[in-house]
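First, one chain by itself in structure tokens, the form predicted on its own.
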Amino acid sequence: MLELDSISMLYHLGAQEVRAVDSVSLSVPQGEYLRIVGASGSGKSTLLNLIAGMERPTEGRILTPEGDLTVMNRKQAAKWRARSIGMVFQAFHLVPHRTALMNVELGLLFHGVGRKERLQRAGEILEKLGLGDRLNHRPADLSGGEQQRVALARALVKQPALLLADEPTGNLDRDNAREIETLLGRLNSEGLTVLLVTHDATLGEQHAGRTVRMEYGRMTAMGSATASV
């Protein structure tokens, strides 16, 4: 459902050239678990920033069932997210006022969906992942890993194909990560793609199809230097 193709993310600092994504190229098959390792600042999140169409590529072409990400206008590339993208990420970026039923509602308000489906959706997502009883709690009234859960049904109401998942584990304990870790597991084999990027080598580990490592902007195969992905 995806093809990466040489794809180079330059920044320029003063006269030093910076290449965050440095030549990448990648195919996640529909139905995948793939995981990216790699340390702070190896170029994992901006190489999902380009994916989901946040930023373009200097170079290369990001290859989508929509087309060639990498030519479509800021508008086509808004809605390559908005059908087809969820995202979550280490922050949980809830809106504080608003309940766990409320804040995952946010995830279709922009799709076209009547209040009363919004609604039904998002109690339906929350159930699933086992917040039926938290769904009129605030985020401050919710633990690291609920407020987590609830992160992850907003992306998941509107039904993506894709799950981008930044460090999701980033801000929780021991615990509450497995969980998370166990969840993402259970959706996967459900038929969600999901790719991971975390800088934990053993996060996801058992549930992965593949893994594949990050350094300086540049992607191999895990364990290798310079294996093929």
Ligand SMILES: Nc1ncnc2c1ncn2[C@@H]1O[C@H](COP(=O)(O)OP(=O)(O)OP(=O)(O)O)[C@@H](O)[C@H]1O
Contents of the next structure:
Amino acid sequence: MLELDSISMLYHLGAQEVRAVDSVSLSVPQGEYLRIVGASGSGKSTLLNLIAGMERPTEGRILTPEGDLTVMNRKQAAKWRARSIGMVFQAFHLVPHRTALMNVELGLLFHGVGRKERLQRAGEILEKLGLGDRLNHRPADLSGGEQQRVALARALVKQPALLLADEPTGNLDRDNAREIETLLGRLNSEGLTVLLVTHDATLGEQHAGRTVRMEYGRMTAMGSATASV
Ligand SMILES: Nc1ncnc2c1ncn2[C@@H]1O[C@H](COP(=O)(O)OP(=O)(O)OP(=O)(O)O)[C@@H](O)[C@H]1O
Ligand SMILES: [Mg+2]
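Condition change, the form predicted on its own to the form predicted in complex with the named molecule:
Everything in the complex follows now, all chains and molecules, and the chain you saw is the first one.
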């Protein structure tokens, strides 16, 4: 599904050089649930941005089923992202004046799907994520956990091959975090490839097939048996 071959990302701020990602190699088979655990500033979000094709790494190659992401132009990379990648973040990024249904419908905009089908698919995925009775609620009228489920539905409605989740429970209390955690596990068991990054070594521990650690931009292997220490 995805093959990172010695990728590095260097930022220059004045005279200072930051190696946000440092020679990371990683292979993600289709259907895997991979956790990347690391402290703040270890390069987790930078890595996801590279995988999503938002930025191009300074060094290395990123092989996708659609070719090497690092030689694609902006338009091709945007296509890869639009077609294949769903993303959720700590913040929900929902449009406040739109209902849950209309927020999820946005996930299919620019995909050449007519409005009727967009709304039907949005309704279906919301139903699947347990929000069938919240379709017409606006974000302010939803709990945090529900808002994140709407954001998840928006990411998934186009049926991406890969879900990138960047600290998706960071804004949630324990119960709601657990709910999202369980949902990610369920989606993975249904075939979705999931890449979860978090500083929380317990998040997703029960469901992930593999855990790797990031430290100062470098990736080190870690068996799931040691993930809790
Ligand atoms: N655009 C940028 N310009 C310069 N430095 C950057 C840029 N983006 C990130 N960095 C630096 O790269 C390092 C990795 O940042 P990144 O956001 O990937 O960390 P993270 O692991 O996601 O942290 P957190 O858990 O706090 O979200 C940090 O030291 C950060 O300051
Ligand atoms: Mg981050």
